[in-house]
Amino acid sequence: MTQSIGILTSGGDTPGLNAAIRGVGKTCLSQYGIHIVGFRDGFRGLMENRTMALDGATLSGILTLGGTILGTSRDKPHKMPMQGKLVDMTETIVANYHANQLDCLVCLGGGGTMKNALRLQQAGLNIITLPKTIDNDVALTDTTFGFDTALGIATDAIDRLHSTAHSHHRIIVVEIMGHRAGWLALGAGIAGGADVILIPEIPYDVEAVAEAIKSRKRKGKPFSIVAVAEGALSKQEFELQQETAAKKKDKKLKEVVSVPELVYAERTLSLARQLELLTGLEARPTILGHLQRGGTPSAADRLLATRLGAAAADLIANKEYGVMVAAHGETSLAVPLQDVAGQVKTVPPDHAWVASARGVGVSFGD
């Protein structure tokens, strides 16, 4: 019998989702003959039954796009929101896929679409998904799709900055995302020529900061380049952090903690305020956002994510499921879902590319 595929997007948008959606449906159609439903707006849509068709003719021409033609959404099967309630709709969305005939469901997106997928699988669907996102945390993948986008972006911005910052004297402070793990703002920060360089990975001490930019005032270089992720906590915050992360786990005390998480945009201005009071220099504060996440993907990108979008559509040929299609090397791995849900993949303070920043001087603020 014929197969018949749903592949949806979740969580945010990230450059090279369509080029992935080409590759796993123009492979399932012309090697395979599979056919294949999109879902609209990621688990809702499925939730909804809303669908689209995907033809060769809706595949053409969607490579060089930007963002996905199939949209997206947060939303969780297990935590809906539903007339201002958050309720489990993953009954419905199991009946959806048995009423479209599905033999199976590929989920594009990061690591909360992994948990989510996941649990659809425990609840006995065959599952197979694809990891995207530019901030390159999804375990057990040598990398992820859309964040070799979101460095040229994050780099070019980098790159334009210096000449405002050496003109007029100033420090900028380059806010860029990354709140679990500072894949992209050390790699950013590293080809930009950033002088400091914070991620969340290593806990900063601002007056570390500070001196390492009075340093290169001394040495008649009277401008810098702060490069931080959104994620980047002081030591300070990060005590706070744990300590209150280790009273919620508390029961009795679980309901009389509280709290408030810091924004991230406010701790950016905050950083940039102290770093202008404690080096005497004008701070700047810049953060680029969603810009990181927009516009058409890289070559690198569109590559990795089709011959990603290709190699599933081989492991649905072969009804292998409950797989992550990871990049390994030149070729491409299956991992098992529950290896990689739940896991975060952050930057190891030994990392080569830590060790190569520090031997050109940048300071970590540690």
Second form
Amino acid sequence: MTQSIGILTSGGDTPGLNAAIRGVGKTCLSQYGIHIVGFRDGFRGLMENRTMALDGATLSGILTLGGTILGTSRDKPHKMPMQGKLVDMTETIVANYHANQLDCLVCLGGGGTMKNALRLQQAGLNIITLPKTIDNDVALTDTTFGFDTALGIATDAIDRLHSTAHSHHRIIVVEIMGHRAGWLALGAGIAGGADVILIPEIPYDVEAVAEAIKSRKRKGKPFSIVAVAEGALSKQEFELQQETAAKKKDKKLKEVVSVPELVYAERTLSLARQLELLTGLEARPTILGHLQRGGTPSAADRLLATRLGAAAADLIANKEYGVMVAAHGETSLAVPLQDVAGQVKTVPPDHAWVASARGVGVSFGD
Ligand code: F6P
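Alongside the form predicted alone that was just displayed, please also present the structure of the form predicted together with ligand F6P.
Every component of the complex follows; first up is the chain already shown.
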């Protein structure tokens, strides 16, 4: 009997999503004759049964496109915003899955999507997921598609900021996305030659950051680039967060502290002001924001998304469900979804990237 699958993209958009949709879709159609339907705007579209036909025509010409042709949302099946309230719509989603006579639902997403997908698996659906996010914070995969493109964009931005920082003898504090993981700021900071890199995993002391900048000035370099990850915290902020978490009797900080993007930006502006006061140099903040997620995917992301997508199709044909298709060296691995959901891959403070940055004189402000 012909298999039928659904596919959706959920969470923040990421370069490479269309390449992945195409990878799954074209391999399903051409290698296995599997029928595919797309659901629009993540789990919301599945709940509302808003579909998009995915066939040879719609899967064509999308490899190089940024964003997602399916649209996306951050809506969760069990907490769907409905007329001002959050409602558990899992039953409706399960009913729509069966109404579409699906054998499997493929969910392309990051950490949040993994948790939502696991919930649907526990509600009885056959699920396969693919790891996408510019944050690179999904556990048990070498990397995620979207990260390489964002890394290139953020590095290019730092390159450009260098010449203006140098010309004006200024500090440029550049905020880089990543939510509560420092991979993107760390990678772009190293690749762009930042002088200071601040990441959530290594709480910083603003005085130590200022000292690193002043030391450069003393050596005849009166300009500095500070690459700060969205979730970077000073030692005091980190302690405060831990106390809050302890008060809530939950040691999992990530569950307790929900930080809107505006707060990230406010912290970056405040850091720039503090550095001005402490160093006597002018400082300018630059928030790269959603630029980092936009536009065409890099060649590496197209390749990764295509090969993970094709591997997902192979698993579907073998009826191997309940897994995330992880990048593993040059191949892929089917990792149980329950092992991935709820895990966040943050930067180990002794990671080789951190060590190499320290080796070339980068300050982490610690
Ligand atoms: O998870 C990807 C990401 O871009 C994070 O780096 C960032 O903190 C967040 O999404 C921004 O979310 P939104 O696009 O919903 O503002």
